[in-house]
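This document starts with one chain, in the form predicted alone, laid out as structure tokens.
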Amino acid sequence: MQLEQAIVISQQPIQGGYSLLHLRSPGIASQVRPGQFVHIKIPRLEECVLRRPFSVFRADGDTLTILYKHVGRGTRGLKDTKLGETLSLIGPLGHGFPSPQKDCFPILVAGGYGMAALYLVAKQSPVKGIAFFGGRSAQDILCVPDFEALGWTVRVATEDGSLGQQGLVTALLDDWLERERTNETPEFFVCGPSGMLKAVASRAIARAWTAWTSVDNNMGCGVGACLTCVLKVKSGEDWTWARACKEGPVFNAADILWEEIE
């Protein structure tokens, strides 16, 4: 973890209000690891005193790629940014996905800009598998060119039918999991609203799959001090306190106590 000057350069916008930041960062770019993030301090909001947590879509040598959709103050302050501005970011921080595993078929499973989060688990992995993503319409369904390019196949699912199959992803990966799945060990790998979590996760630790989620908690500030974050985990026969920013984000499924996520 380090704090650093990163500088902005290059804004891409892409679809349905969402936009890609590319900052040259070689220091925390050189060390980020699947499913971690950074924070970010946002200009031109000085009266606010906390950072904004932001994962880490892409990181190729010196620079990493920031996946976000407009929707309040924090992101139009990094809508609002320059070309050749710097913004101070710290990072990389939490614990992130593990590398799958050799000998299991990888899955991942987002819902909306939740796959900002698993693109670097699919470039890093040692087996291709299967991505499904869901979103409540087309303009949700991000970047799917990225993991085909990586020889991933993408299933899409969208809430209005407007691409892919209408419904839930957990229904598009049920029928996947039903009619076309191998005798192979599915292990997943899993970012999205905390509905769609649990769903993936209930379905994993019923079958005694491996289901790795990351959690999206709201994070004060990010380094583990604040608290803000935590969630209840297994710990023996008991539970336990864990901070999604510095335990987290990414879990285990099976030691979630899932009951006391809303």
Second form
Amino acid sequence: MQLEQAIVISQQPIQGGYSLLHLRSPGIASQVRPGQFVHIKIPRLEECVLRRPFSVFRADGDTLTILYKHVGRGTRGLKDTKLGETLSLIGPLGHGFPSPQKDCFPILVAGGYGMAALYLVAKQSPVKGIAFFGGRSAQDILCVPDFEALGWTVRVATEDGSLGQQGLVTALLDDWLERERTNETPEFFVCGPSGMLKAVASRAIARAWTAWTSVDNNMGCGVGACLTCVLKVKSGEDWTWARACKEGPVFNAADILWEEIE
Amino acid sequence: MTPNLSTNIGGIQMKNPVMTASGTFGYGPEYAELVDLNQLGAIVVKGICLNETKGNQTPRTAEAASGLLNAIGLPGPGVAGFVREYMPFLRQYDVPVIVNIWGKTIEEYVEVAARFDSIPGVAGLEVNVSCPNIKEGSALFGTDLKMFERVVKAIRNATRLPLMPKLAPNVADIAEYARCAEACGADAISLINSFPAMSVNIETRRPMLANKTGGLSGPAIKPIALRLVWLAAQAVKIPVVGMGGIASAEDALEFLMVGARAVAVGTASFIHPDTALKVVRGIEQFLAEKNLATVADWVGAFDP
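Hand over the structure of the form predicted in complex with its partner chain; the form predicted alone is what we had up.
Starting with the chain above, the whole complex follows.
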């Protein structure tokens, strides 16, 4: 974990209100592990007293890439950053995805820009597996060629049917599990909206498969001090709070109290 | 000549007048990789009560314009858990550790204070009588002068450690509370705690915080805090520690100028973890520019 002044080296709008932000951030880029995030001070947003957390999509040499959707003040502020501008980053933060187990078959499941947190999992995996990407429409299916270039198979589902199978990504996953799965035990790596996390978690837990889920809780300090981003996890017969920024954002699905998640 | 920044807060000797505000800096380790803790004037840890507590449901914070609403609800490891998990870490540093304590009853405050009396490495106690987010007790002690007097007196009798009650901002006459603390034997006072506030969502018709209301902190409350610190500092001889929205050396210098002998950096640490250290360096530079030999030469320099 370090404070680093990163430099904006390019802004690349991709599609449907999504952009890639490439930053020169040698200290963080060399340390980041799959599923970790950086906490960014958005420039010119002086009335906001908190940073904004972003998953690291790619880390290549001294360069970090963030994939983000223009949804609010923070992401609009990020979009307005200029080439050569300096951004204050804290990172890499959090407890990310473990390396896929060699004797399992890795399955990535992503909703919308959730795929950003999974790219480094695919890149560093000892085994090539399959990725299921879901979104509202074709516009929300991002960077498929990046994953294919790593030798992974990508299957797509959109709610409006504009790309891939029509419907939810979990239905696509169910079909695959039923018809195409080999004898290898699946191991899931999941990032997306909480409803999707919950749906994949329940399928994995029911069959005693391992699922690693990355939660997207509102965050404050990002380093474990403010206790904003907590969620309930099992602790023996009882429960305890876990910090998404510190113990997470990636949790073993079997540890989360899913009934407490909206 | 390098100005002398050292200050003494009710028996707590600090190398500079900048501490961390309770609840914004965890228990120390959270920021240790980013900030050299030895350069802080003091570390004030998150509030500790007798037993482990879980705090409020989520959502626990919400941003406001230049501020942060919080209703964390004081989750914590309790006295024994804190001493076991964090004191060995904190003792490695050359920095005074001020433990912020709270309780639901006077008896609990007393027991917590008494337990810390025998813990090596604890420099002093800040008493949270004013957390706006705890249903039973705490806030009431901060806004009812008789209750305030009872709790401060009782804690004073239970500890020899430097004692610093933290005042609530939402009282009619802050000077009364400052004087009361002094009369009860407090060694210093700190103020302000976050200001009771709320935020709602017009689409869902729901509150932004699970606790419905919370405490507002950050730059939004700085002018409120500055006035209260000024009023409190005129009312007592014991040192006043000023806080509320401090994000820069200039902010800190304002509080010192109106009579605070030390300051605390709170919410600003969330966005820039090194704020407190930048405040220390900025104060030093300012004093040097003004040819002031010590920080004490600036304290109370206000010309109303």
